[in-house]
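Here's a solo chain for you in structure tokens, the form predicted alone.
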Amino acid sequence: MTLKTYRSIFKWGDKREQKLDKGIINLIKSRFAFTNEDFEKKYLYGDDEVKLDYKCKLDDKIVDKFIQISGKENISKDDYSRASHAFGKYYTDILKLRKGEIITPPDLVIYPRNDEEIVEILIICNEEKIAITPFGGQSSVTRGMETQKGGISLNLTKHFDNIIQVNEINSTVKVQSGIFGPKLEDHLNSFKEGYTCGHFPQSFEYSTVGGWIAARGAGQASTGYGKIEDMVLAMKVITPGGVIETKDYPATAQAWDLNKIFIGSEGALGVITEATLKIRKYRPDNTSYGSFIFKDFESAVNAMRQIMQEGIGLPHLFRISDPEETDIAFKTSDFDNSLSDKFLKTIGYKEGNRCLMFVSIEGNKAYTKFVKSKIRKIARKNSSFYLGVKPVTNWLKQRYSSAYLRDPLMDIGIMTDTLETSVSWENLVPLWQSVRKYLRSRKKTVAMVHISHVYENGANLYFIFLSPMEKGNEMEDYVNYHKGIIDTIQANNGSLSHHHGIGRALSPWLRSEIGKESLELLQAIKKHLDPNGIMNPGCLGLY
């Protein structure tokens, strides 16, 4: 039998095995001066077999309701299937998990098999108290998945998959929100002439729709196709005050958009079971791709920003690495001092300034042609080289897979993690180098930051760093060095969010952010959907 340990619950994706590649490693030794031996050991590995200290709180004949409900091979209340519910993907999620600390499990996990059954569930848990988290993908990185109240895991991944009507005429899916998002994306392109959703996160071979929706998402392709909030028309939502029901109109004017309460909500208000997205015709044999290499982030910044103000049509992937993330891409690629590196510097696009940039367009064949065309054009006015498109179309075969790195990174002591942004274009690159001096101000930090979803007022930036662990002193090392992030982030009119959503870790920097009002009133509407804060409880920082 094998052995159920924290790391089969804590291991990205599909729980491989990853190993560091070589140019990972020379990164690491030549940033951190880290020998062979620092590779060879294993910190805070997590290959204990899980068992929990804190046993299912409920009361028997509470358990026998639900078992009623939706049937014994539904119900689980072995350590291991709770363990497995108790938390997201955030740093310090999977630092607990490493340390097989874990406190609030949920006392239940329940796979529902249909509406119905949630309707009934949530009655009983709102007459008994008991707190819920809708469950999906367990990506979340914002801690909005940790049960602080144990109570239910409602996973909807069992069961609530299903595409239940692709209609052509309106160009819409109809899907359940437990559905990952290849299968949701496979279908889609392979039904008749071809179609796409169009929503492709970092996470998408193992996130959800449900989830999609709950905490905002966007994709790599959100400058064409937009956010997930621009994709919704319509959804039903399970709240313990009732069911919730949009139609799938294509805009109204009637009253508030009732979509829109539920889309970030992260689970703190009911349980989405339905929803209905645009989708878009799929052509990739028209899809146009393009790399430059500019010689400064700023002279990046305004091309980007003018091909966005020109009203020439949009890219859909589109994104800026900085010169940090540019150069660390050059040395791992073994890109580095090679012939037509050395081509690139001779010309001016020296190491430690210049920056990449990717671009892909989706479409009809004309559009794509004249939107590259366009784009072209406006980058070679800012100083661009082009450097054709096997950089971009490389990038695109590995855009799942980095994930993968963050297990390996830990194992060896490694800190990382990322955050996301969204901010103006005047406050942009003043944002940018606050951040990163922030980031700097630590010893021994890689610090990489790139643009990668963006608008004709702003874009997004997007934090990423790598630096050696206190080890004794994991968790609160890591929660200052992050509180300083998102001060600086604050300090400089940036969001607290673009795309990530706030979960438990950025709650206390909400009511600063939005206001004590906008606060009050996201509370009010919780109390009239959730009279007895049952709903993921915490989340949002609202009870």
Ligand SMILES: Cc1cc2nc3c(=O)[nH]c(=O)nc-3n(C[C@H](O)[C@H](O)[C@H](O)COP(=O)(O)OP(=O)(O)OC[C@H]3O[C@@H](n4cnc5c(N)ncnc54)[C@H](O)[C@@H]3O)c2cc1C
Given for the second form:
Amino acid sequence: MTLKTYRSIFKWGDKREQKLDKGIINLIKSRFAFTNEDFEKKYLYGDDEVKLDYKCKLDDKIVDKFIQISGKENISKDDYSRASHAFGKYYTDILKLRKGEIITPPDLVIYPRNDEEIVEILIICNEEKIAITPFGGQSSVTRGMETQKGGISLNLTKHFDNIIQVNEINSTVKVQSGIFGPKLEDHLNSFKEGYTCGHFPQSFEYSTVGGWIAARGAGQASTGYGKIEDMVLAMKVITPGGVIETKDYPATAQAWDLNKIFIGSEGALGVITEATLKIRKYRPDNTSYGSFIFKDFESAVNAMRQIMQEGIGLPHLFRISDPEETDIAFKTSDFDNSLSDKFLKTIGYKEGNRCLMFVSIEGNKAYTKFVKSKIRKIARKNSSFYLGVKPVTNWLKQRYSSAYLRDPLMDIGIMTDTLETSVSWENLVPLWQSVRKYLRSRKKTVAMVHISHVYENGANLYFIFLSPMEKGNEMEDYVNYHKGIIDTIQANNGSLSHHHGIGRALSPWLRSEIGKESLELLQAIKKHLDPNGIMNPGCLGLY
Ligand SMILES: Cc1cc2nc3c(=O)[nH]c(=O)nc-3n(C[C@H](O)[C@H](O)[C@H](O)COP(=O)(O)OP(=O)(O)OC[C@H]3O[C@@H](n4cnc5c(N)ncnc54)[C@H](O)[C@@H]3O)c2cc1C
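Target state, the form predicted in complex with this ligand; input state, the form predicted alone:
Full assembly next; the chain just shown is listed first.
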């Protein structure tokens, strides 16, 4: 792979090329009737060198002003830099990059060095009505990073990636927003007795604190640690209308919660430059793990709900895979047809119905032991069979890298994407059934579903689909299929998003989801903070 190709921009994860393993190849052969030759052909590989047809539209005098503010070495105007800041990691972002279609790249990329520079940059952009897109790890999967109006991509990962303070007394960490997950977590884990932030999205390795907050994300251990909004105590946000700074009180009743205006604002209100987050003690040796198999999805969901509502403490990681995801997990591992598999089948855990559940519980040793024993009891009452620790610890080893497979799948012409929703318990199974029915209404589709963020009152559902692309019409085909999924989620009482956010991909549904008045309220807040609509225009459907 030469350095400055489209592929180098869209490729996710480890920069080395990933290979599909035997299990996945067999799955694709059996479900999509692919032949060996189909695995040899590379479709829309994206290995051409990047070339932009669209030059920087900014006047040289304006560019000079930015150079004076941030220094020549912190401004990029070349094709590759602009192309590599034009999109995030949404399916259509990647398709466009694979096709070399970059119609609205940013005009300039700026790597600001401090808050004062951001204030000055925003003043110029506000006066000149130049769009600004705050840029973190670029892992947005909602078209949130598409620079629809060109302008400035404000990349915070170069100079805003420091830990400002760990406060052991308050149990907090204050950080700059462009810090990536591993740098933050490694620092906390090795700080004195050891701490953790507890936020581990699947994109952890390549996403930033600012992006976590702006997109209102959730990590894989969110059932115990909460979503990012449960972790943020204070923030600093630079908006065109001024600087907003909140304080790290444990709780207040000072009107409504200002943090929550910016958590989920997706760069449409301002630039988050600092955040104070809660931290917890990091005691990995105390963690308890457990894996269970249930006879069907309904009994696994019942057990999960009872565990959440019983008052026995909370697991941190808590997941159920539906029957198709469970079968694929078994088929793509050595477990398929093993003695254990045969044993499970004879005692009633049948292929096509059975469901895996994984838990991990963190904290004090006595606590993790206690919670696990209670979980085992409730799981047993719901006719589960305990599978031990290994399935979940094996799963944890590939918790981030499984997502690297998207690129080799797209290389062989497979459309694959993930969607997620949040739903109350009473609507969960009907929603799961309806979306699965829709997903499977497409010929040759693999549809895997899991629950991975769980609450007393409901949970999320996370859908993964794979299906051969309609080659030559892949964009329209995807957009239509995706629309059908969102329509089905909405018709069955699911939220538009539980943790990916709205971006531009879901903004057409926002009005019907939250109502005209609520949308007008969001627009009014934007108008106040960003009167000229320069902050990530079009994101969340707001201008
Ligand atoms: C393979 C993969 C797996 C994923 N898994 C998860 C998951 O498990 N959980 C989850 O929650 N999400 C997940 N995501 C989605 C994505 O990683 C999250 O939305 C993440 O929080 C984005 O962080 P980022 O730093 O990459 O932000 P970016 O993609 O750079 O930005 C996202 C949005 O936030 C804005 N923004 C970024 N930084 C700032 C800032 N400092 N101030 C103001 N606005 C800002 C951007 O303008 C954009 O609108 C996944 C994505 C991928 C590609």
